[in-house]
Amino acid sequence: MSSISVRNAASIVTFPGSGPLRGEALETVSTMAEACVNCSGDRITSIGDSADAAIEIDASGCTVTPGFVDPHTHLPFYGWRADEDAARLSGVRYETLHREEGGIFRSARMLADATDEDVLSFCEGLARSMLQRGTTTFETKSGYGLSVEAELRQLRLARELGRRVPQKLVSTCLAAHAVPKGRSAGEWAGQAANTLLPVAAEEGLASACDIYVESIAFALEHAARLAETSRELGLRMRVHADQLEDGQSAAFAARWGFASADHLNHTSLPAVGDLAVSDTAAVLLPGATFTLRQNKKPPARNLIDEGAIVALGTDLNPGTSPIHSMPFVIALACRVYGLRPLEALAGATVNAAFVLGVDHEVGRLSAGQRADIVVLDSPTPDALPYRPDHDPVLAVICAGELAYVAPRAEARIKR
């Protein structure tokens, strides 16, 4: 059995409790100085003194968090749409691109024509370059097959890319992206609850249900038809929310217990409060703001004052997030969202896990929780968001094992 110990931290971040941070418990994350990390197996051990370990890590001058957790990404796909975005940045609407066979339809033509091998190939090459920027949990979904048997083909693919990498991965069965050709949403939906769900969750395929709900995609009569199947099912619950107009998707999510509401770029001040008194996630995705120059921003301290979950993602597609780097994101929510440095942070761990009902496993460094751990560059966090464009990654511990080190960091592991 492999064993680690980080040593000598500037300064380790550690969260109060169990379960998600919200509104003053915020204000209690806490960092120790000068203290070490033990590791064996998979697991954490200790936090405090220091054990002896096959593999000691000198973190002096550094900062030591949780692996990040990505609580959204709609990986697997195949391929990138950089010309779509150069025609956005010459004024044309996604919306347009979305009803000209552009957008996530272009996406499921390329997955469609890319064999299994190509695809993990491909997503193999981005999960180890997330891991090398301290993605150790993140998220999978389809939503790019739209049909039952491609649909079902993503999420397998999802399964196949989780035996492959280091990380741990959650999959969620988006089953309502876009509306098939030839088919209304209401028939999607019906087909999607009585013939994809249940297979899904048959097989193992996903632990949750998502929905897109917006003038461009589906109704609120028809998450309303997939929570009611995932609730049967014993599925999670998930919905793009509110992102390209107020839908009352993230009230409504609230009302309905769902796991999160995802996007959030025009919900109103109400429904912050739903969401507040609620254990539904406001799962943040300021990579998609910056990539379509989005004028209209999340009310993100809004939502932290008053109490709501809030969680960070990267929303990672060819589309509307390039994005894969939790740290880059966690940069963009303290500038262009509002968010302090700890509580984007806690909203890339310890609250991204409970997004994906994992956080009794990852997301804190605490014995017993598995042994996803990053060194950073910096004696504190405060330097995460000071500058966006520098990688800060010294060294990941993925699931107790050394999965990635920095070549300037060589000098400080000791085998």
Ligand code: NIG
Contents of the next structure:
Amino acid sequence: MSSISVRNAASIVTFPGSGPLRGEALETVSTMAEACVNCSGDRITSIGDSADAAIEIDASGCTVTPGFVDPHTHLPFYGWRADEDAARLSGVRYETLHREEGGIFRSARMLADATDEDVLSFCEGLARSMLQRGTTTFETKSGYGLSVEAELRQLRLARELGRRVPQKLVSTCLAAHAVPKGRSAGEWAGQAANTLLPVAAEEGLASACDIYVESIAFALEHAARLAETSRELGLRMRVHADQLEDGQSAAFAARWGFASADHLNHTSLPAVGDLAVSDTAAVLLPGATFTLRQNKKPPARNLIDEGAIVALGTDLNPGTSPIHSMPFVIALACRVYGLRPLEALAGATVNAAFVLGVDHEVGRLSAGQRADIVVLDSPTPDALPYRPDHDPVLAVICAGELAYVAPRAEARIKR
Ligand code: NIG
Ligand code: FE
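What would you give as the form predicted in complex with N-(iminomethyl)-L-glutamic acid, now that the form predicted alone is on the page?
Time for the whole complex; same chain goes first.
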């Protein structure tokens, strides 16, 4: 069995305890110094004194964190839409591109026209690049199918992607993303609930259902329809909420016991109160705010200060967030949304794992958790927001394997 020991770190971000970090628990988070993280097989065995190991990593002067968990991506998709971004930079609105059957509809056509192998090799390249940036768990979604068969194909591609990359993948059926042409929103939501979700659940293709609530897409009544079916099928429920307008989706999600409400640019302060007293996580996606150049930011400080569970994700997709680096998202969350470094790190690890329902297994550095570990090249996490365009990752351990070593860190590895 392989064994790895990460030694002499200047700070180790362990996040002791269990469950998500919010309120006071988040305020008192601190780092450990000069300790060792020991792994055997795919698990962390101890934090503290150094143990003998086949591979030793000298982490002196470094910060050691749990592997990043990206709780919101739109992988698998195929191809980019840089021309749409250029159009937006010339003043065209995202909503206009959507109504003209660009946007999500265009990604659906690109996915339909690509072979399975094309899609998988495109996505595998992205997943490997995410790994080098410290992401050891990420969410995948459907939503670029727009028919029952095409949504299921996308979910099966996600499952195959999970067999090809070392990361842990958690799959969501984004059952209602864009209203398929020639259909009404209600008609499609009904078909998604009656036909798509039961197959996705039965085949184990998804552990959650998601919906895009926006005036260009679906309404809260459709979220309610999908939520009822999801409850029966044992699927978690998530929502793309209040991204382009205040659709009251975050408050709705909190009251209906959704796992998360994501985006939240237009979420009102009363809705922050609803989230704060609920177990519905607020998933912030600053890469989309940055890409769409949205002036309206989520009430991020209010969410943290009032005690909501806050997580961070990339929202990696070819339209609103062609961004796959969690260190960059952490930097944006601090610089643009006003999070503090340890709050952002909790959002990118333990709280993101909670969103995906896998916090018993990943997101913390403690004995028994999956050995997913990132070594960063500065003595404290303060450097993450401070140097947003710097690649801080020196080494990544994923499921107990040394999955990546930056060329400049080779001398730190003893095999
Ligand atoms: O999370 N806005 C809805 N869904 C995605 C964008 C999808 C796309 O433009 O392809 C999002 O921002
Ligand atoms: Fe999204």
